[in-house]
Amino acid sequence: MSQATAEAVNAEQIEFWNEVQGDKWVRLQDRIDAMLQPVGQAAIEQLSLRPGERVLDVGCGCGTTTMKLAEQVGSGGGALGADISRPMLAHAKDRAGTSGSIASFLDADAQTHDFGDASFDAVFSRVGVMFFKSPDAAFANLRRAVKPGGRMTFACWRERADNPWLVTAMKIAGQYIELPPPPEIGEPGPFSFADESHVRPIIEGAGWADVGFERFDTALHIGSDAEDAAKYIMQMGPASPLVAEADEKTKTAIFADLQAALAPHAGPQGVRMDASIWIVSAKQG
């Protein structure tokens, strides 16, 4: 497939991971890896890479969680990371080379790029599965970029009503400015694998086998307080982009509602709220 046709594909996604939060995710880059830290550490521990094994991590962002499993694999295997979002590959092409990872990356959209049948042992992904345009053409070409007998795991947000976390901003932000409604179920955004009854005929349409669904509950750290936790999340979560959009009044209010809502969950570790993952995993079939 021409590179034209596969940013056709995504077109909306790499617009926005490019032109709204790609920039803003470089610079928020040690906060969000400190609060996703559970999250990564739970999916690699799952996935149980072998030194010498390849892996791809798809929609890798930053960097750190390929920077990570290529610590895992050592000098005689290999993680690439894969994302649509250049100004992120450029700050993890940065890190790595500061750092002297083995970590290489490259801009590409996992349902189109030809990444070479059997290329990897191993498929990871912490969070960066959910906005695929067509998962089950995304899921077909990474089997096909997997070595018979390799493996799957990524990691994806459950039920809005079990991540206070990602929604709080969102109800609070509606109440002063007008929302889109909810994406549907397969449509992109952060809660389109919460489901697993949708999930799991999609991977195993794919051609994988073995599909396995781990609950993984955990705490995330927003903030060192509550003023500093609304700061944070006005800034990447959902409602950022809306809210960045209103008035200095509007912001305000929101701002102050927020802080209000995160402030009974401060405490001595800093604002901690609940979040809930999938941990999903699948054999090359």
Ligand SMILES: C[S@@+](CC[C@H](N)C(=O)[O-])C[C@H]1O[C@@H](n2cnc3c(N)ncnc32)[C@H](O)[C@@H]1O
Second form
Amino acid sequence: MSQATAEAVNAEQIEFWNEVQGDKWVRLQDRIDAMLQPVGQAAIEQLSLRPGERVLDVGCGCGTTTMKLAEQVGSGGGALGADISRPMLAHAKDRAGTSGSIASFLDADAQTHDFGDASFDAVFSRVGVMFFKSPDAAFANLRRAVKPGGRMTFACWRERADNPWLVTAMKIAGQYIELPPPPEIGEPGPFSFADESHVRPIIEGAGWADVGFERFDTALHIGSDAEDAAKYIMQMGPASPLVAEADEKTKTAIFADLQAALAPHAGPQGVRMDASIWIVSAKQG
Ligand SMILES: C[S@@+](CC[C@H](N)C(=O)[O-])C[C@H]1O[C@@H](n2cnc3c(N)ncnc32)[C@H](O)[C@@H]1O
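What would you give as the form predicted in complex with the named molecule, now that the form predicted on its own is on the page?
Okay, now the whole complex, with that chain kicking things off.
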């Protein structure tokens, strides 16, 4: 597939993660990492990398998990982060350079990029695999990149009802501004892999074996208090690009409602909200 055709396949997501979300994720990287820490940790533990292995981090974003994986495989191994977001990749490269990490990064669409046959022992992702136009093609492509006997572990969000931290802001924003209908099952988006009965055939159909789904419930740190948490969600939640376009009066009203909705979740450790993910594991062949 030519570079131009490959880019066209996920053009909407490439635009979204470059023009809408990229700079924001860079700016909020510390906070997002603090919030997603338990999610990444659970998936990294499940993958159980060994020194000397080579691992591919799909949708690596600002590179935090890639650098963690790099520590585990050591200088005799390799950790490559692949992403389509240039601002996030640039930040990842800067951070790896500053910290002396052996992690490396590549601007590549994981659905279409030729990573080379059997180049990796393992594939990993922290909530970076739900945005492919064709997940079937993407997971077949990733399988080709893994050695026989190799493995994959990724974390993805479970259903909306079990992830109030993501849904609360959408519900509140929807009372003030018109939001698009939630994506249909199978359309790219944070919840596109929420349903095991939808995802399992994709992974198995791509040739992966021993596919396992483990539910992992946790609480995410959203902010130090309700005001801080509301400011953060206003910037980074799924409704944030639309809220940003609203007039000041509407934004103020959304902020006030959000702060009130988050207040009951505040405690000695700050604002913590329930979240639920799947840790999906599979073997190559
Ligand atoms: C929710 S973010 C997660 C980022 C990172 N894994 C983390 O946990 O901080 C999703 C990431 O997937 C990337 N992404 C989306 N579609 C992709 C594709 N087709 N190939 C590679 N990366 C992709 C986005 O650019 C974004 O960085």
